[in-house]
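Take a look at this single chain, the form predicted alone, given in structure tokens.
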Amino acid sequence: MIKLENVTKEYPGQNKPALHNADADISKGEFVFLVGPSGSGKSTFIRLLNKQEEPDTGRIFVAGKDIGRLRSWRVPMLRRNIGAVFQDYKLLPTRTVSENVSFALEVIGRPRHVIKTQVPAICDLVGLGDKMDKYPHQLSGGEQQRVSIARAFVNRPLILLADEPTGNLDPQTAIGIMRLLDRINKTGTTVVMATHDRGIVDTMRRRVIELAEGDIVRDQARGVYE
């Protein structure tokens, strides 16, 4: 499903690469953590996943395509396939809930009909569907990121990746979040998530990626923070 190969990133001021010849093969289905302190290049994995970013040298392959021969109007199919959940949510503050995740099937042209059948199917399986004419100030931050989640999968993504989604939430709203992403990981959705929680990673015992300066220095299945 996503695939690697001797994958560097180097930005402009800065003393070692992003990432540095980075391999890793991570099939459909799983689980995978990416773990490291601040700079050691878990978000800029991420980002070279749906083409945010550029590598330098190696191949990036996502769902069987070499993403980096891509031509530029192919790139909003690829990230049709791909699912994004942010630490700061990033929802619209003047649209409801209901609104914030229709906007994700407006955007890629997804009939009325489908959207009026879809969103609230989604907000109810992400513990929403009470909530879906309130606004993003009337939610606490725990709900905001459910609704960042039904946004980045209502479209039943290949793929769901997530910078640090449990970033600015209390312990136990963040494992009602990770119950979620679980649940969503057993619909066969790949998920590929960037993390500081410790708690969370030795809990869960999925795969762990781990980095450090740019470089993997541990891919453990069922591993634990360290």
Contents of the next structure:
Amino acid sequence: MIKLENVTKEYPGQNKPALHNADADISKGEFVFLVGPSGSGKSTFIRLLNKQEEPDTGRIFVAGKDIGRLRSWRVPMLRRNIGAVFQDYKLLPTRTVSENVSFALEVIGRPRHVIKTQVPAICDLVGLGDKMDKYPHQLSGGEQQRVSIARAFVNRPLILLADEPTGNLDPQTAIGIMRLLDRINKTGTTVVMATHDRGIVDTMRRRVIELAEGDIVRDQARGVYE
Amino acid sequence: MALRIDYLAKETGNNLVRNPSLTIATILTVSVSLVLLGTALLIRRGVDDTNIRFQDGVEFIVWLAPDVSPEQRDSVDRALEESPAIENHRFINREETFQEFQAFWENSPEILDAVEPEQLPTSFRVVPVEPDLAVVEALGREYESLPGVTGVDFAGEYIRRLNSFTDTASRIMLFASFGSVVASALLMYNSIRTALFARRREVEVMRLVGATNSFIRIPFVLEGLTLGVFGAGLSVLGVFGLNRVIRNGVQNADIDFFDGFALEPSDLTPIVIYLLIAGAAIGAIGSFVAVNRYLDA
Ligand SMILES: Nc1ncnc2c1ncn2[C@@H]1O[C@H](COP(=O)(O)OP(=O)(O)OP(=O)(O)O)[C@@H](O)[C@H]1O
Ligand SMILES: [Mg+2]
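Got the form predicted alone; any chance of the form predicted in complex with the partner chain too?
First the chain shown before, then all remaining chains and molecules of the complex.
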């Protein structure tokens, strides 16, 4: 589903690459944790996958396609297959829960009747069926993250990228979010998640890719945090 | 892709009221620059109408009486023919005079109706060898007293005065309007950039979930178009007002020569169209560039 071949990414003005000669092969339906200290390149890894960043060298395949050769007008189509979740949720404050979720379908031109059925279904799935008319500021952090997961998943992407989705949440709430991501993964969605949360990684025992200063230093099935 | 009218109307409307002072500034700048452009076009139009009579280097016109005899006409013709100071001359018969007259007054049917071809004077259009104003005038006076001649009009004098004045005026206008059109396009660009910045969260989310650039662009380009066309609409009002002032001025001054500058409101249609197109173009280009640069960054 995702394949990196010798990928190097150096930001302008930095004197060492954020990601260095990275190789990885992630199959459909896998759940992968990216771990490593701050600045080790986890977010860079994730941003390369949906073309928020371009690699300097190397090739990246998503669903069998070399995304480096993708025409720029096809990038939106790639992103429709890749949901993304962030530490800061990126919700639109002037829209309600259901509006935030339907926004993701509206702006890719989904017909109204699809939106009408999909949005409540996904809100139920993330456990917010009774809060669809609330605004983000009326929700707890965990609930806001659920909305953002709902938005990322409402279009049924093949891949879900999550960059420290539990970074702002207390451990109990974080477990709830992990259950949700696990459920989404069980539907066949490939999940790649960057995290600092040792407890989560050690409990879930999924594949772990560890980065250090831009290098992949460990790639372990059913791994632990360190 | 299903484009949703309500979505677009809401987005565009929100953008317009989000920053009222910038919206007003942009509309006003567009309209002022287009008033300048419109004025330049007005002057051009007046000059063109006037120049119809004095084309191809014709420096003076020898008018013959409507009841001139063929002998009188031939003697004037010969006198012009024999003068070494005259490059060439051309007789304008009744039909031609009437056609020009029709072209000149095409928007004033009441005048056209009142005139029969027989009532119009015929004339010689004369191109002297030496276009110098003083020489032309002395030359023209020689024919003023010939039998059958009712008068001599000096194109050169008027035309040159007119052209040098209007040329300068319209050049300044065009220059100023060019400058201010550029300024208004830049302000348009910044206005849309501000709108993009105000909506950067939305735009960021749209890009992440896979909205196409053309979809993201639409409400912003619509906003630019709205601003541009509003500005153009205001400028059209300004140009109509200005034309009224000029018309009244020309009519009160009672100098026939400037009649070409007294444009009927209906004469302004092409100018109105140009201004609306220019306004729409400023809006479309300014916003298009703003969105593209924002999305490429
Ligand atoms: N947009 C950018 N411009 C320049 N340098 C950047 C940019 N983004 C990241 N970097 C640098 O690249 C390196 C890797 O950053 P990255 O964000 O991938 O790390 P990370 O593992 O996600 O860290 P954290 O755990 O703190 O989120 C760091 O040295 C960082 O300073
Ligand atoms: Mg990071």
